[in-house]
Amino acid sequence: MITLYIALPLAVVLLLNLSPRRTANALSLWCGLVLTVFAGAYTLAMPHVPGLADAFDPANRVLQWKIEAGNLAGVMFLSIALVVFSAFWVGRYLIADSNRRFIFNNLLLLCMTGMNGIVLSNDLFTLYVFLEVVAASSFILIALERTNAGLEGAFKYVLLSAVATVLVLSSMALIFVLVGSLDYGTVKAVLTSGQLDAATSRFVTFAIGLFVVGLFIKGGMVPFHGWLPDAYSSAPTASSVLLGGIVTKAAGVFTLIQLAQNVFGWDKPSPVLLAVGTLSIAVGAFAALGQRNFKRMLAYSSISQIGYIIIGLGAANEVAVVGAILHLFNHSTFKTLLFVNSAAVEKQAGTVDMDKLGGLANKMPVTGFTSVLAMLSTAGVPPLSGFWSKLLIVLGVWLSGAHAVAVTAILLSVVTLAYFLSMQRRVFFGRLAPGLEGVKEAGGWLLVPEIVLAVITLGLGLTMPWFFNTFLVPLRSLWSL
């Protein structure tokens, strides 16, 4: 049954494209929405997911997650379903042409197939195939409207994605030659056996380095982030929801966490990951301060927030890694919400240039309020969900001995709050900007994902003590120390 995560979206794509176009145009949105709701509900029914059934305690009626591949997959499946669900709503709201919307919906389903495949992969070659599925569909999503800016952003994405692909394939070739297999378990057993000679160990380290750099590029981490702001800001806003909400995390961050645990067997703090994560936090935060384009600011903010996940992984202890996994889900939620809000502003006000906006909170109260919630969660303000994941990450990094990194992460959260307060002031607060007198609240196609994502952000934060005891404490076995 686990293959439904791949088979169902792919089957829907095939059936839609074999149906009469008028019927397919009418059904593609609803098929996509039903599929994402089913995927989310199926994931929440964790006892049905292989690898999780033994974590279900029938006596206590409590589903407890162990930190292992299957349970980590549950976090990603839920994140993917949530973000793709939101992207379908935004696409219906923003894309007027039915044929283009049909293409967009198909691409969403293909990208969902690729991301679910990444999560389910248990060998490096299968992982590579699904990474390319995600890359190909993302490229078309960026260039969907065929504008000059969109084509330029797509070209930069393809160029750097090709470099990442070469690095990943080269790494896989070396690993296969040295180990004789690309299966996760076999590779990990060899790498952690301690029986490799010095020369082979150096080649293995080099191969792992190539793979990690490839994932840094796909995840948009500093100093390999050059493609990300252009791709996010030039893509259609409906595509930006998907890209910013989940794509870079699935192709880069989650894959890195998965390989660190299941293939490379890292169990000690990594100076490289701590350095890259800290640099990403700083560069993303300070670059976001100087932006006037709403979507471009969110792009740099994504780079910064991904940095927190990376330092959590780099700390390599159970507290930090649990925080990193929780922040991965949180970031998928509040960053998707912010991109949905940017879609509402772009549609209703006709621009995402923050210098031409202002005073929209009175005209768009739901969008303004949910934006405040997402902004505060991103900055790590209690009691919202982002606070708890950042708290766990900082505590874990401190316990790992990287005190300077922990302090830096706390201080840069203040910068995060600063650029988001600037965004709120320029877009939603203050006097109404000239020419925006007729602006109204976004329609139901956007209010649904706004409210759903806001409820999750607020609800998860308020229920964190229960959530921590029920779900996160059992996750401690994920990272074996």
Second form
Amino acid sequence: MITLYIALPLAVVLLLNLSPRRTANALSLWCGLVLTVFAGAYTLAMPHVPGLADAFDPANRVLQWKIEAGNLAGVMFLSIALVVFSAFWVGRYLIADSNRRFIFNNLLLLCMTGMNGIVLSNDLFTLYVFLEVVAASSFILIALERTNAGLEGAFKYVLLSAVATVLVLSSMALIFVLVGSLDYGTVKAVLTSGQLDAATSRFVTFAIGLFVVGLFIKGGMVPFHGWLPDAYSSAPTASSVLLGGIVTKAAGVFTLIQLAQNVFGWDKPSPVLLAVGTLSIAVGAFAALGQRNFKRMLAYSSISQIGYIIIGLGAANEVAVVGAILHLFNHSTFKTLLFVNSAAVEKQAGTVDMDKLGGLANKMPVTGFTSVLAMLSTAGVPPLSGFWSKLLIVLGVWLSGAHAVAVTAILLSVVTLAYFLSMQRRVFFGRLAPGLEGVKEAGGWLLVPEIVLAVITLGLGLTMPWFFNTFLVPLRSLWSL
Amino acid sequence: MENLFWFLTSFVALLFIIGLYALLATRNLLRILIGMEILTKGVTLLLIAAGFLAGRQNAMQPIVITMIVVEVVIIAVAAGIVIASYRNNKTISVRALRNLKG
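Following the display of the form predicted alone, present the structure of the form predicted in complex with its partner chain.
Complete assembly follows, chain above in first position.
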């Protein structure tokens, strides 16, 4: 029953809101945690479901998915469940008011519904509806505390998201004129039939261009990234975990990967994607260097890391696309981990301004250690998981002939290391900043997601040679259908 | 029939221009919301015209109706944000929401 991915979170939200408020307040967290664990386990076990059933070999129950959209869907379900799971713990830890926490938990579940729907949708209009479900719940998540900064971040997101929606829907209208349907398969059959005359193919290019720009805005790619740092850094940290970890990836990047494969039928290296990706890497990395706010730096780092996924997609060969998908998953683990760490710092030290922090590693050993792990993984230091995905991406981009892009990506990886080292020095190492003598390690509500995510980052990195055969080699033929 | 289509598309273009102008020219948060609404109305009309041109109005009708519902949800959330901003700052000027930098 693959529809459970959508139906179950939605049903839980409805039931919680129908039951008496006091019970619902207490239940919402546990319902959410059980649901996300269930979703993750269900994905890993991948039972026999329509569409995925034939794809699934019972002999390889762990992480071996069918070589079609089913594969990619599995990766996304897993990342979504993981990030939402972490966000529940962080919300329990940070949001003191139980009514507000109830709203937060409900919005998390709605957002999860929307993201699972994006993964499962099979025609462009369904995709649009779920994109808007995710967008609407993230607006409220950003503005949850009703601070001026939160409202500003949310309003910027609303505005750019509206523009993106207009672009996406206009593109759909143009595609509908040509095809008479919005179903992925039908549209792909027409677009890739090779029988379009010159004027029609210009028309198609224009329509696809509108769609892709809309997705770039949703995914926060340079030059459409203006809303993203504001939204991430002004949101309550519990919401930033969700937004930074998965929302832009599901709404922008995953959609782009899926459409490129299932609808647009791109099979050649795309200079536009390579250029936008490189630009995102560069702008994100250099902007992150100059930040004082911990969360804002992480937001710019997200832009930069999404750039790597985009160049992987732009190279359009097997190695690069597998790397991009792996990086999508990795990014959702280590960036979530870093946001969880920022939540710990914010709660314990009372600020995320890096100039006022320092020397927290001794006071907060778990948070300090996991953040080093996450940061090294983001920067692509072996043997952590981020190294493998970046290696595959750079290798793939090099093989596709875009040598300059591959070299730039490696060089900018050094900048990633630079800004994270600067972050570590200012937050966790060095002399203890005045006024932070009484800081203690974060409570158990935060240690659970920290440890889970750190184990995944380290474990996936160490066991990658094994995963390479069971997980990546099957994914490989995603691109050469 | 052909005339009706061109009439619709030129009206769509007009709505887009008005909507974009409203987004860019004003400093009033509510007017920005109205600009967003005009833009989405333009898209709605474009979708209807597309269904008409493809000769598949039946397929387009549920899409347009669903789209209207979704868009109302979005605008309700956006209006909520504007109201919260008004309660904080006692103004609906964009200036109240222009402090984040860097």
